[in-house]
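Single chain ahead, written as structure tokens, the form predicted alone.
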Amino acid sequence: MGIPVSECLLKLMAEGYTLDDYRGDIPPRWCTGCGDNGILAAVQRLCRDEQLPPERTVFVSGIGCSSRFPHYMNAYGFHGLHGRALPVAEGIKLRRPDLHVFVSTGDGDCCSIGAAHWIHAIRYNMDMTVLLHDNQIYGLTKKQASPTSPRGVKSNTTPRGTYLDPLNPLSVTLGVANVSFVAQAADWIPELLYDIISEAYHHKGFSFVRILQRCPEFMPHQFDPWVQNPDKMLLLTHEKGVQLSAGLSKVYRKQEAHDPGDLHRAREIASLSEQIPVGILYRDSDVPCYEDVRMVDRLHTPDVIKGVLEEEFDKFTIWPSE
């Protein structure tokens, strides 16, 4: 005799979701040592800790190594066109504000071909968590310079070295109207990586997290000075930001008690060149979300969608005569 459906649901609610419930059907195909693996582990852990129902969670991406993210999550996913992750995610959130929306994008995907969408997504301030995987190079297409590549980097498109200074995603985001959450993390500090993504998820609005992500194939030594010398990192702490464990405080001694409400200081920190800041640079919970401004009257749940479709079908149904 089978177990009643009600008992199955009660059992599921009691046991909750595990990490396995968020793992996709195929294993990650990123290179060994790629920082994307650490980002994936942090996000899966967040989903487990927050008990996010996979059927109410969506991962959207564009094109690039980072954009394979939806394939490795057991949730709804949309692998979109190059640079178009944000408008797709905005459409999803506008029609289904009840869903948990995450965006994975790369430095080329977001800051180059997708730059216009990025700027306006900040203005709209829709409630979603955006993870910028920044390895400072085009990885999927095999080593071309990206907008965040440091000056002088030799690549397949810049064999003599890049001529321009890199774009700073933090400074750009902090300079756009309606900005509400900006943070920076590093894949080699997994404890803070998780904490920062968690803070971003809990913020209502457009949460932008730039993650410095190592590429062992095409930029294997790019972040070595900061990985090998913790004193070159600046960890931002605050009661409205993130707090450090005793272990992290012992290793990373350069710290600043930075108030995320101070936009001017956030912009100064974002412009630091010698030190890499890690933590929450800015947070403003009072910025209105676009989906709320539009005042959606009802959630577009499956039942609502089904009802609308049936109403339309009924207009063309030929009922059998009595």
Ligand SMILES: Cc1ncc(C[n+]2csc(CCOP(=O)(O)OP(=O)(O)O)c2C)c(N)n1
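Superpose the two forms; the largest set of C-alphas matching within 1.5 Å is the rigid core. As the structure is a prediction and not an experimental result, all values here were calculated from the model. Positions refer to the first chain, counted from 1. First, how it differs from the form predicted in complex with this ligand.
- Positional change of Asp25 between these two forms stays under 2 Å at the C-alpha, relative to the superposed core.
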Second form
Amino acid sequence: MGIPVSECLLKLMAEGYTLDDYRGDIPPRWCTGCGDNGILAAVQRLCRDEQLPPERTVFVSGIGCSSRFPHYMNAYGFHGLHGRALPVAEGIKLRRPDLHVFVSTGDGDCCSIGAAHWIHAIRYNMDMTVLLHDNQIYGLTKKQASPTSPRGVKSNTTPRGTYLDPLNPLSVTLGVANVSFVAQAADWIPELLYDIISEAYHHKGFSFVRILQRCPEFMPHQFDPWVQNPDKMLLLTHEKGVQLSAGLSKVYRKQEAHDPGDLHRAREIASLSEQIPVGILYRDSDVPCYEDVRMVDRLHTPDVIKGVLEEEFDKFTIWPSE
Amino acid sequence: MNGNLSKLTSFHVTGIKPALEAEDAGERSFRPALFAGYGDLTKLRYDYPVVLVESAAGSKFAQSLSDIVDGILREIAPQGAAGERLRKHVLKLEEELRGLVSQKNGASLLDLWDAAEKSLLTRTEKAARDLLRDSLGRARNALHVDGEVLDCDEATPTRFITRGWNVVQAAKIHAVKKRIEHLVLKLSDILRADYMKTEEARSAEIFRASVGTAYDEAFDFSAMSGILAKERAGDLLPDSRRQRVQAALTILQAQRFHAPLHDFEQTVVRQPLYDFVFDSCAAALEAFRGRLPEMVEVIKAMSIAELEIQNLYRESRHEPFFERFDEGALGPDDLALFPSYLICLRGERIDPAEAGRIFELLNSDLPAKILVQTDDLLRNLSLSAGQTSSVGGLELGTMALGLNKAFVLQATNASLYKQREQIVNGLRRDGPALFSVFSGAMPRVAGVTPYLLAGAAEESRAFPVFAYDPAASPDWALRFRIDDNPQAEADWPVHRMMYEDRDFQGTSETVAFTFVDFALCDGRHGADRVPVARSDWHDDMIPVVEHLDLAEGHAPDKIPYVLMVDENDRLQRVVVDDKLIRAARRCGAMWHSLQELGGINNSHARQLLDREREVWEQEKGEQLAKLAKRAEPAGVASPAAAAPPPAAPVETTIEVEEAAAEAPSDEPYIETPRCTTCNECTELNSKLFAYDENMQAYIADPDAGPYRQLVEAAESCQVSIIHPGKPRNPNEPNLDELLERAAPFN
Ligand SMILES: Cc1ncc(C[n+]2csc(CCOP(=O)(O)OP(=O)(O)O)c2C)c(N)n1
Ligand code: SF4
Ligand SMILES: [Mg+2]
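With the form predicted alone in hand, show me what the form predicted in complex with this ligand looks like.
Every component of the complex follows; first up is the chain already shown.
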């Protein structure tokens, strides 16, 4: 069903947001050279290009440098508890499916303290765009090893270097039931970063984008070999994924035509060690979203809300006469 | 020719009944011979009775008793011998129930079921009763539906279609109702949020009322009010906006087209809802036209609400638009937001003015669903030459096809159940639909049930079944269906009839069922037929169907007859007059055109096929001739090309060709699309380096800083996309060293 009159009126209305309309009141407080700056720019571009009304867009985060993201966006925001960005975002989506929900979370926030929520959020497959800002370190608390820190990284909590191999956020995500969208981006290839976030935004379901993010402060030169040698990057292209511009194709010559429908190959790509893959690893548009599955055919009218609350209160009411 | 035969010939031609010798035919009751097998329908399992199932969706609104019972048996009775007892008992109950329906038409299934169970149990001997009770108890537990039970009679078409309409209507409008409630809720929210900013909402009285009497003493409400009143609450809505929101809200709450889904705080008094079922087109049209202004208001209110909720209403732009929005602006999509109009008519009572209105509706975009029920299909047969007939259901059906706009379903009581999907289809369409149904409840036809008569009308092509759905496809092939007719490929359906001859020997004969057989069911046509004693049977008597195959007026000496049975199921030849034969020819011609429309024996297609075949045969002949000329053994095609290609490798890493190196530029530049927005360069000099509209850096002004800064920026840029070019000021200090440092970046 459509309400044709207002649809045409809405088109007639196009107000035209500029990128400035999405800039928060305070300038970003990230370090110079921090990859988060580029992620912010890409997201602001996306909001402008999609003309997302700021009052219909929400940015949710946990705690960390990257989790300061909502402050720098002019939209609704929820700077939450460490590790709990996803449950908050799920609550928002469940109650207000009409909002565009974005989540910014760090490698500590998502893969360490928030790992349980992460796994279940993948399985719930609620329609939201999730950006994992993976700088492989706890930045905000000034350098502690995170689950994604490479083996041997010396930090305040691992003075002799870490002992374990890092957790691979891509393989983990690809292994969970109902996974519907997995991609990897690098903050130093902004063109692709934008394209990938845009694909993630357009996917209906839980779109998980791991972004390799440089932290010049606590992990300086960590990604230098890949930043300086484009041949160490593997760009995934496909008509059902992202396509490269001519300029980019010239710089990044290692490419693979990867069909995002191929889960098996996606898992192989996710576990590459020398090369860093960038692009869309997996996409399945047919996985149902939890908010649709659980959609109730009941409007939350004042009477309904009142009735439900009364019912709950009655359970705890003590009647003095009884 | 014997005396009787010549009398029969003259009867056939003139229609004047002869006084036959030997056997007195009298006015006896005859039925078509093929009916002999169908006496008591309650003993047969067929589509009736039908249950109009409560709270069912789509075409499930009607389920035949047999289907329901079969479903139960599938659930409770195991296959094979183990389930035999249950099957026998439950089918017995079904038979009992059928008998009851004919007495208590319209009762609910559960009531009938219980009554049938009770009477069956009381009639059963004590010894067998427990087992029967057990079987029936299990079946009853597996019965999950209830609803009004319909037998096949005069009232059936209206009840059947009305129920379908109700079900479709409820489902179709549900989404609209939800939308409206959503809008009402959101508009109320806007007003409520505005109210919360008023002084009144922050008054001590309001706070006191919200806490209730138990803790009345515990708070200082005036102090609370004092504190909150100081807090700036933001601007109130402008009056014009509040009034607009309020007006839209009132219209949406007071509108009489849709019943509310939930009862929540109604702030306006609503008049009784509109009715959408009518018994004349005139009344429906009048109601529709009278309601138009209100429909416009509702559509406007919905649009305004949509805009207001999204905060997109701009007075300067939208006010003029809504001021001009009137009845003329309502399109089919708007109409689809309202219930459709169900109009139930009787074919025999349609006067010319009403017929005109039917076409007016069917030719419009209005959501009119018109049921035309025909009871007397042979009315026009009894007209004498020179009398004209009015337009009835049969004519309406085929005429509506020509409009090319409306959905049309023609069916009879005997096929209503089979056509339930099509019925739902037509009811769901946004535009108009015509359902032309022959009930079979013909006046003056005794001894034949409406179901049988309706079926006979389909068999005899007197009332063929067809469905035309213009929305289904642009091609006729998919829009128009006649395949539900018996033996749709044939002119007349044929059946094998088994009977015993005079010596009680079983024989069989192939008998066609034509329009004449159908017409003779009607007592009024007693005058058009003469039964012929066996002694008078003659070679010049031929079955009607053979007579119809002859070109008109081709065999004046042949006398057409049909086979009928009398009260005692004795087979008779019955000779008919030419008037009936002519009517049968008209009916056959009409059937042929329907067949052509439905793609059967299509004359265009046949011609095309003939032409194509001719061309094909000619080419083939030429090829053969050529081959014969060569007279060489033909070479065998080489199989080499057929080898499958090797499997593609899983990983294909593309090595992109090195492009010709571009000549280094003297001007400084940045590969802007690759900028990561890291702030390194912009922090160095924000006049020299700036961000573009995508927050990516470019050289804003190459003269806004020294060459040194360009080189430093190039060095600190982690993705090495800053190219310093050549110095612009030849007098800048340390140029040699700077040029050396710049070299890797140029
Ligand atoms: C419950 C809880 N535990 C620990 C902390 C301390 N803490 C703040 S941020 C952080 C890690 C942030 O790392 P990451 O999520 O990778 O974000 P980054 O700063 O690297 O962007 C920790 C452990 C906290 N704020 N709350
Ligand atoms: S500490 Fe690292 S992650 Fe945090 S703002 Fe600085 S560069 Fe970015
Ligand atoms: Mg981190």
